[in-house]
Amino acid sequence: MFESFDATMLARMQFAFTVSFHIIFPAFSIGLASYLAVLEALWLWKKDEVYLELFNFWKTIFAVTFGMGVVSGIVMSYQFGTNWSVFADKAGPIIGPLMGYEVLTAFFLEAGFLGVMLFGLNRVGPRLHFFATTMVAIGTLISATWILSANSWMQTPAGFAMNGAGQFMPVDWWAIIFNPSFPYRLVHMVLAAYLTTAFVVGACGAWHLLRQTAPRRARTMFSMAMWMAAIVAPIQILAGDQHGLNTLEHQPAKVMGMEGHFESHPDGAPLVLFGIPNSAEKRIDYAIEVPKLGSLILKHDLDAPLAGLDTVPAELHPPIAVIFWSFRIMVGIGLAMLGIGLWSLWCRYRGTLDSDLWLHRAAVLMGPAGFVAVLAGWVTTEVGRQPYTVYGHLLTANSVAPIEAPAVSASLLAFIIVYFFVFGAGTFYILRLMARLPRDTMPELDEGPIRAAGVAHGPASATSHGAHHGL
């Protein structure tokens, strides 16, 4: 099955496979932890039980997601020793402490308060319980901070010196942690996590609005999700633009590949909307492009010159076709999210947010969009860094462990089988939990009276009332 790949490519495929499964869970749990904190804060503030009911509903889903994220993350750590031991040896003095700080701060914080959040409301009281929920949410953000710092250092290394053994030795930890791309990538990733969660919550709310399962709770979660989409989507587009400008400064070859600029453009570069990258001929076939718009976006000047891949040695080109399309998938989904957010604002203005069936159907379809966008963004980031593991300093080919291809292919095949079974079952269980939103306990005033005023329940009326509530 993998006979045509060498050990390095198989090791890359294995890490890409495992990290793709892993990242969808933190992307969801980061946003969901903050959402739980907001729900509990609203319950304490407004004394409306619907927020507590939604908190308890999403709390269970968070627990399953958190557990799957932890398990899938452990596997990647082992791969540093099995498949990437040379990278671990050379970059370990920097990457190791950063990942250790994540465990010592974020993971311990989350683990310490998670049990209180899940089981302690009736034991510690509402205010202390809210403090525990807030600590879990902060822990997820701290975790993202350390992991993004480590990964960003691999993209834009700083604050180090090389010793005689070829190892990256820390010289300035502030420069290492707050490396040039870190602030942009942290903001971009956290906003992506919030949008991912917003569209999952929105899809769940829209699904139950369409089914009329629990209109009161469904309306609340759908409204909250659409507010998040309307507010965060445009901010994310702005953050992505700033991240792109930072990438152009520090990793120009990545941006050249993303934009499909094989040739330099001294008088303004076009924005290539679509096309088929042809790396052999170094051009974009069947290109659909807008003249000079690329320079306007990247340099904020229609006539600004932009260098192309013809200025970079061919052996240092990233895989153009992969990042060209992954970038467009990410951007396309981001624009679709913006569209849903604007649509929801229009419906909210017209008073049809709870009744626009087409908006609800669109929201259901957009439920998994955040995960796809996160995966596409990470593919763009990581594949665009090639052929380096530490950009500009350590080649991927020089980072892999001295292993044979058959050994890696066997473990990769095992991962594929086990992951699809275990995490497929976990994902199915989460979807089942989302589909089982308990029915509203109190009738809605706008649904009309269940019975005429002043008429006592007889046997027939009691039977009808029970049927109304699905008993």
Given for the second form:
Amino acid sequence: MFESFDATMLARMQFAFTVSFHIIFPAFSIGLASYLAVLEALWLWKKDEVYLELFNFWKTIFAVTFGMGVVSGIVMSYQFGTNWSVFADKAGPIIGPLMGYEVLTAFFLEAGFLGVMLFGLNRVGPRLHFFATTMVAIGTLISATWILSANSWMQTPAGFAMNGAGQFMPVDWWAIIFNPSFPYRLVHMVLAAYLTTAFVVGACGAWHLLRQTAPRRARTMFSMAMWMAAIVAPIQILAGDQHGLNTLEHQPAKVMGMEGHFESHPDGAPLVLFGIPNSAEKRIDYAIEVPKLGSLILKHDLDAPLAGLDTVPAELHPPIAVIFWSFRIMVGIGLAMLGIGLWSLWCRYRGTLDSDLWLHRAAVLMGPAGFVAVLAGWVTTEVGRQPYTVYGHLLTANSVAPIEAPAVSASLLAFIIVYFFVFGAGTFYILRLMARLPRDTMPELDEGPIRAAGVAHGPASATSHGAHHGL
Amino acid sequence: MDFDLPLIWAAIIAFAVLAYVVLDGFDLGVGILFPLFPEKHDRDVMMNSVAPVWDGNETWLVLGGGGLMAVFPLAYATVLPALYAPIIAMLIGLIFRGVAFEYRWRTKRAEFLWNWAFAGGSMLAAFAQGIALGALVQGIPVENRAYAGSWWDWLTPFSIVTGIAIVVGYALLGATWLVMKTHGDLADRARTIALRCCFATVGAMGVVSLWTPFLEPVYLQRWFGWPTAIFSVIVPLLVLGCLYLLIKGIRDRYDAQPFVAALGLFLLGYIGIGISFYPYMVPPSLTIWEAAAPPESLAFLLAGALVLVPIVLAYTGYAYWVFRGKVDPEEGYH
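So the form predicted on its own is up there; where is the form predicted in complex with its partner chain?
Whole complex next, starting from this chain.
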């Protein structure tokens, strides 16, 4: 396997590594920015301090996340040039302006108002401050819009012509921006970001409910997060289904790989639940299948024929095993999220949302699930695009910079060391911030051992704190 | 109507890079000066003086990179491989100093670590940017739409001098920024440092300016041939004027004048490079027009830039206005 570690492979590894780290932060900050705007709006509207306290708590976590997103994002904006310069030259006239608009409409907006949001409440007053928070939230969504448009264009290119130098020339910007897969990807990603954030917030709330610290704040954030899960998880599954149909139409080989269909099925394809893809023998070993369900999901018809990878030349197959597994991880987590959402509705109906320990434990366990699902989803779509950078038009092997392998491997090694150190520390600080949710009352006890100070744990103290706040 | 779109875009990119250099220049400079201020309290104030704005400052770098790919893709695709090592070093420096803004407040035990990350990252980023500038000025060979040099071409005595010059220059911007934004003892020490840095900066500018014309015949022609030689008289005179205002501003204890004069020095140095470069995008290989994207791309992004850049400048100005005046040591969200 190591003989394939040429400059192209190393550049791909470097891109995969840096972009995987990077996507974690936007996935969290898109959702968190909207959550902060909602919290501040609720505070201004209901004049209830608990929302301001939650706002300040998550604001600090947002700041750390956003900082990591910015620095890992700068790496991305230069990597097209350092490692993928032929791609930059050829696709730059189309991808470049989309990213240019991202900077002009989103990055400056976020960065300009971030300082006011983090430091400015006392300087500008609550209304202007809320405006700044809203601008940051809108900025993250605009950013997602442009970057998903650029990525979608690489998956389903449209609105272009080729010139003599082999460059993609824009012909119709409307067709480029609103390329065939863009709306599906944008919706799928933004919902994923919201779900990811909901499960982090929910895990944090559940953790504090289990530990019975700051019960009111923990209850509020847990309840908000569970509403989000219950409402968004089913919508996300619908959106994912629609996205799958779109991918089948435009990138059939990707779907064949995801679903594990090495062979064509003329009269209804099964759904492969599990199995081990065997690319050499072109079959799925130990497959557990449900007959006809594949056609039902992908064509919404039990008997619809489905083409398999046997209709695609082998050199144009994406790496099957990778996308077969990453797709199953994503879908599995999505279904688990749906389960938690429904469970929370049931508990809410029975009035046990704040007391169902097993729901709280499950929510804590599911805290990082969104990140895993987002990564798995991106692996599915990006690896599934192979062997192309611009699907059907520009091969990955023809996109790479004329950089020698030692230079790429040295920089890859440097990024790995730096990223694990820097973002490992950041994750540690964020987890510690989450664990230190201050108590509603008696701030003097924040740092000290609470039992020693004579404050009893348990429902009694929670109730008295709640009563104190007029619950 | 016949607009020279590549030329307009060259001007916009030049503006974005200048905005980056002066804005991130002073906040990188604050990081570079960190080792000279060992007191925790001073360091807290220094960091808080740039914390609300550094992120916006760095966005200009993303505009420079992303914008270059959009409007001069061939320049982007040839310059970045040529400057591979300095670019990677710069990115790693920016990672360390960028996260330090948040991490440093989250730990007592490891605070020293993030002090180092902030100072070291700022120095590394500044030095790498200076090296990259020097390597670009000394020329990048291009053949068949690709970089045609070897992997260590960027490392020369000239590029090391430009690297040092940028570190010293950013330190000057940082010191004059601190003079403007802080009180008392901290501001006084910043004045002393600013004074030293301004002589070092002008000295470095002098060395680089005298060296540059001999790197490429076209630069020599530009600086000593008629009529462009007019600039080689005017620019140094203006540099001396800025130097005078800078020293006088420090001596007379003005708050803003030293910073503005330091910005003036940077502007003049930048104009000097521009005079040498024109009409090249990647000297001596690609002109502005050879490196430009197709007109459809240039026009599409220009339509947005003409509307959006003024808006960006307006709210960036507002953000600076919100945090105007001296830093209150007691303030901060931490």
